[in-house]
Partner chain sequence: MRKLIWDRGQKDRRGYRIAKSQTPAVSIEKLLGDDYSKDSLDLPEVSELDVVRHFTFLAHHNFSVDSNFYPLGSCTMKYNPKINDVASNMAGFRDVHPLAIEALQGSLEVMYQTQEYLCKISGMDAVTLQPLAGAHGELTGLMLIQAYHRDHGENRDEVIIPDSAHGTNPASAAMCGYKVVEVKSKDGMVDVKELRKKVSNKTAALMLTNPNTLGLFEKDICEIEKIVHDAGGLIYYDGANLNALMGIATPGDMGFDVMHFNLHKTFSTPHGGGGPGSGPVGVKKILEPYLPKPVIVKKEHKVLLDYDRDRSIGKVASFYGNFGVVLRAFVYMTVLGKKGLEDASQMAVLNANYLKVLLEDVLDIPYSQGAMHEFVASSHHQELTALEIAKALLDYGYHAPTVYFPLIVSEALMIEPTETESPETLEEFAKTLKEILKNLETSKNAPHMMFIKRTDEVKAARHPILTRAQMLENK
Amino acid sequence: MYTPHTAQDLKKMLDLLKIESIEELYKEIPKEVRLDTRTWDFPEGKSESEALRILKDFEAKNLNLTTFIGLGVYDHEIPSAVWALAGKAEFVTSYTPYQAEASQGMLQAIFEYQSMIAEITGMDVANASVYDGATALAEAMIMAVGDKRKYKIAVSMGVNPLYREVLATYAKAIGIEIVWLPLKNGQTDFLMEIEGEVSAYIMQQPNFLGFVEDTNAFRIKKEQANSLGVVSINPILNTVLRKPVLYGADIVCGEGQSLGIPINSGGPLLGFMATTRKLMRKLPGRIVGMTTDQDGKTAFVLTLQAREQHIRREKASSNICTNQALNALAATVYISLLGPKGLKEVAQSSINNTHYLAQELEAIGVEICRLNPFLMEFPVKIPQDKIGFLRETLLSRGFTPPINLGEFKSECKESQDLTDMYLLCATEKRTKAEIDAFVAVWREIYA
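Let me have that sequence as a structure, single chain, the form predicted alone.
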């Protein structure tokens, strides 16, 4: 490992911190979770071919499972052209495009991405992406507080529970009070009375259970409270739903992984954000604009940089300091290849497969939670005496077990109980044969 710090550099730092050694920096971290306190059985130095064999042996131990789960990360078909183009060396190795004259290719790609996200969301402007959907939602919360100057936010319990954890972490650090709006029969109680003024109402459409939310109640309450509306969406499913701008959204964000990015142990991900022209200067991260150069030719530049942390420092509207440019490029290629019609076909095929899965499971006695209309995901209720054997059998047959919703923290006591409820999903990638084989395992358990 290379490190540029000299012994003098380290001594200067330790003296400033008034500690004796580097180890003291890590004393708060339990030894059992520290990598430097474990014994590692690494092989001695190997040749390239020997190292590749070792890695292939490790790879062979992985289970290649057919997935029927979602909760924010989805197994969609990805055209070969997406990563054939996004994987080109000039994109993979490119750095931050601050020097516009040397970065026109990447800047134009990001500009096209922003334009597509703005069209998908129905908003005026989009940024060059942030880390993931959870970060995007947290940044939207900060935007709302910065605009309204009220440190209280109303958040639907229908928001992805993993996103809710990130929201709570950000809110605690900044001093934002979160009021959790309970789920009742699969729908958010937007009309719940809240004391004091609220900066924004935050919802997810569809919610994390897969159900379509009541957008009229969201719009009415948001307007009554003179608050901003923040909506987290699935960009694929948004093609068959009303655009959030039509029900009061001022900020639209979400996870862009479904737009051509493969699932891989929970990443890589792509958070997108879009907003109105009025809120544009509070949008975090980079924004690429189109202009003309001194010869009158079209050119692209990073614009509105005065709001960013490398200029405004601690007064910046956000301290997000990088964007997922390569993933944004992949999303741009994916959207370009499919177009509006293709994206809608992906959504409709996913919905059809999911409803076929629900229908087949219901036919063998599985309790489907049909509390409200669902699209690409739905909850099922599984008795405790069946779930253990079901999980083991599904894994042994090469399928992912359903997600246990009861394991997620509930921040709201009034929200519905999710004990014994599990989440299933089927995208357009799942074939009828795969769905039938998946259901056949359940049939054995429920026989």
Contents of the next structure:
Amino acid sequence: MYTPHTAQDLKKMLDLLKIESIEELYKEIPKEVRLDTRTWDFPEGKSESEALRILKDFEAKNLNLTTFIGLGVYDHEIPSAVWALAGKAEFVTSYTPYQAEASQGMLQAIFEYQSMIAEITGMDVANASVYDGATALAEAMIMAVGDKRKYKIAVSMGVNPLYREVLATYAKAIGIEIVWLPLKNGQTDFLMEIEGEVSAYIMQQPNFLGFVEDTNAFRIKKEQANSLGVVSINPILNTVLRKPVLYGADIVCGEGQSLGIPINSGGPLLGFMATTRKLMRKLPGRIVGMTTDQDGKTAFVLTLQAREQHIRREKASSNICTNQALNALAATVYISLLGPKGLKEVAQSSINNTHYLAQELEAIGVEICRLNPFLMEFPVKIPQDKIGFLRETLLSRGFTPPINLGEFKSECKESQDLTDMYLLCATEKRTKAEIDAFVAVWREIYA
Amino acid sequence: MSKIPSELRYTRTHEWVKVDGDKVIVGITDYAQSELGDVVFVELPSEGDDFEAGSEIATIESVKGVSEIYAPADGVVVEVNEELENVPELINEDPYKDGWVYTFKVEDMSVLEDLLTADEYEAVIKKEE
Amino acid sequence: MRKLIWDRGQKDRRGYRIAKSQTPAVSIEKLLGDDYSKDSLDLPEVSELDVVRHFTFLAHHNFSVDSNFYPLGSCTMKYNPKINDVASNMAGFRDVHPLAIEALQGSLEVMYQTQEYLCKISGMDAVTLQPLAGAHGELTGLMLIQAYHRDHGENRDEVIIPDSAHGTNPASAAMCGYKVVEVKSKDGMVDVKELRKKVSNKTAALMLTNPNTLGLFEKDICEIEKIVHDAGGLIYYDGANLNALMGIATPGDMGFDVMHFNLHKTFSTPHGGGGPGSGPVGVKKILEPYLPKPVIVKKEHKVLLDYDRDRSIGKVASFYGNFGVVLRAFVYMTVLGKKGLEDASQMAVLNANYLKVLLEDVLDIPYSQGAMHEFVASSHHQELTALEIAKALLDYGYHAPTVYFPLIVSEALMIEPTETESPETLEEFAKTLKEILKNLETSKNAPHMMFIKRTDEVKAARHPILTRAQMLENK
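Please supply the corresponding structure for the form predicted together with the partner chain (the preceding block corresponds to the form predicted alone).
Full complex below, order starting with the chain above.
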């Protein structure tokens, strides 16, 4: 399939190569490693319609649920124009824009993306994106260690538990020691004394329970320690939150999936990273800059490439070469469509819905954890005798069951116990009717 | 043909060293700058940092490559050429004067006697070419 | 003057309105106190049509596989079939939350089936789809190697890498704290004698691309395998060039212990202007216990996420991999099947060899032995540099080959036509190269026909302008 060669083509090509058969092209491969296709167990090809039928069968095995969960990826509205534009084949089927003259479209889009991410995070510069929110945080950790040269970092237990696991994996491979800062009453104990010096203090705002953290404590400790401040944020909520640079952030990163990208069963997502002018040359990944061409016309190019693996090889600041360009482009279109007011409206509407959901559940006797102010997510405590039936009923009525926080690994014994705690979320995409129907299921179980 | 002033001493890693009382001034050679091409950024050490001989002390980036500057002996950084932060091209334009990188207080000045003379350095780059 | 999206707007213009909030308004200011920000953001204020015009304009100034021949060596810019896009737009896959496990069975089955297919193609025993790109796969693979040696009480801190390798290999090894030991090439292939000298009880692994970056099959692979394994090291296969070998030979049979796939190269998923990619990792049995969590397994007709893996290196990404990319690769393998995969590799190799012969009297071909799916030419003896040739090609509507790589060939042009191009396209391309080398004056300053001329990269790197705010400041 998809190969254009006719029998005449093959004859012409083999003649030019002065060979009898294609087999001769493989004469350098030792016989003992040649695959015997007669015994190679691989299915025969399918027609397009057969393949689509197979796909539909798999698709039908997924459940179409109304989403009331988040933990890093969120079910927001996606304007039709986002993928009508980001999905254009000229973008989709292009490669990394090494040849600037032939890639001005993607390069300019990424420049605009970097500008928007810098604006939303409140930082000076941003890179062209990395894989996802978890790896963005891991890259931020590596960047901080590279700058401060202390192989130790302090990480809040308020960071998304999935991200914490990725940080731990990277830290172990690299040889970085992580000091976990426990959660107490829903907020991180930043003031905990740490032995020795750390390269960075790492936190998430709001933390994974949905609670707003004590940013002043973060700033004090980060400054006392003369370490870098790394803050993982939600780009939608950050439009209404105090800018991380005001409480000591040197690197701001996070998951950009909320900006027009489908949840996609977990990927591809969009990791973003932004930093100060001072640390600009330590930022990993691709970066686009503005310059001029020979005629003095504005042009965009990949720049600061000396940091990267294809030049520095083993001395590179990271091994990363892929970014999530297409998703970064989608985010750029999304942010353009929504604009400064629209983004704040998404935040406002999501917060309204989440608080309404919390109040309605509370009214029927569900225990809502209100230790601190929350925005778009909140924890609830569900008794063990109720959760099984609740899960089943929610699923059968077409709703996602809440996320069980007790299932995640706790790296820190002193951190508060999350057994029987569950996480809920309601974005702007949820209608009041959907929220009411969701609550009605809980009412049955709690009655 | 690159310039190799006879009054300076050199390292095999293409730094020049000029003795100035109890300290030395260090930069990269004309040959090194021409190999690197247009310098776009210089990462400088902080004043007061101490380094062991042979350890990385500064980094010079061009569009096509990166080159490290190594400490010529054990010692402490006295001063850095802050001008390079805004005008890195000084290294290309005038590597032996305005393009100096840092001054260094060397613990044991006698080790500097092991550095190459201009003639010896010329032989080194001939070999590389 | 180039217009940024901001320049197309007017204050208060809107491009999209979300549904009006139906629930009671919360005062965020009261809720957050000091943590509240009223600051307005300097973002575009444009209509939907403004946005459509802007990004359509940008699309028109971008080369792509759909519009241009793209013989970019090592990147496998093959055609991306449209059925893949249909699949990735299916709402049942697209809208599922990865933590709604009960809702995910179909997606999990696609992932499981893809793992099975990749095992068959590679001769590996198990595959994880979690790594999100090739370099991420490399990093994961090295973490597995590290975990294996640690588990066996061995302290091996060196990774051997040929001088022709991709830059990601040494960068990934260094990230894991390994010392990189370079082994030189001889006649374009690993110098076996030198390799023998470089292995020791410190050798954690050898990383090898096969066919290598010169497009040559490492014909001493069996001996190489023995040398490294005898020294107690493992062998890593960089899957960048797997497109030459589907249905022809497997890394598993060659003795490799661990490898990554680039789904965006070999398995026709689009490159998206630099990503998202996907870099699944395949391993032999000995490394299976260390695979990242969760492992996707099948138990009694049900596909499950197995978190109960006490020797796992842990998670390397938020969820289970770039599912949207994996889905496209799954469709590709399903449609091609056994014969189609073999045919793809064969035609990729045939096209590369055909183009190589067509270019023999145009450029130097430093390694004249049989090429696989790509070959390296050199303009060392021509009056144009590789860069000048690359830029001149753009004027003719061709994307440039990879230039100045691999590092061991001077003025290198690395050319990979892929299997989906017709012989006519290759003939035209060869003819164009001849013309470019004839019209020296025109070629030297190319491109002339593109939207911009050659760019000032020194200026960009010396005084970086990376955002609109920095641009305004600079004015």
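Take the two forms, find the largest set of C-alpha atoms that superpose within 1.5 Å, and that set is the rigid core. Positions refer to the first chain, counted from 1. What you see is a predicted model, and the numbers here were worked out from it, not measured in a lab.
The Cα position of Leu16 differs by 2 Å or more between these two forms after fitting on the rigid core. Core-aligned CA deviation for Ala437 between these two forms: less than 2 Å.
Superposition on the rigid core between these two forms places the CA atom of Lys381 less than 2 Å from its counterpart.
Once the two forms are overlaid on the core, Glu28 shows a Cα shift of 29.2 Å between these two forms.
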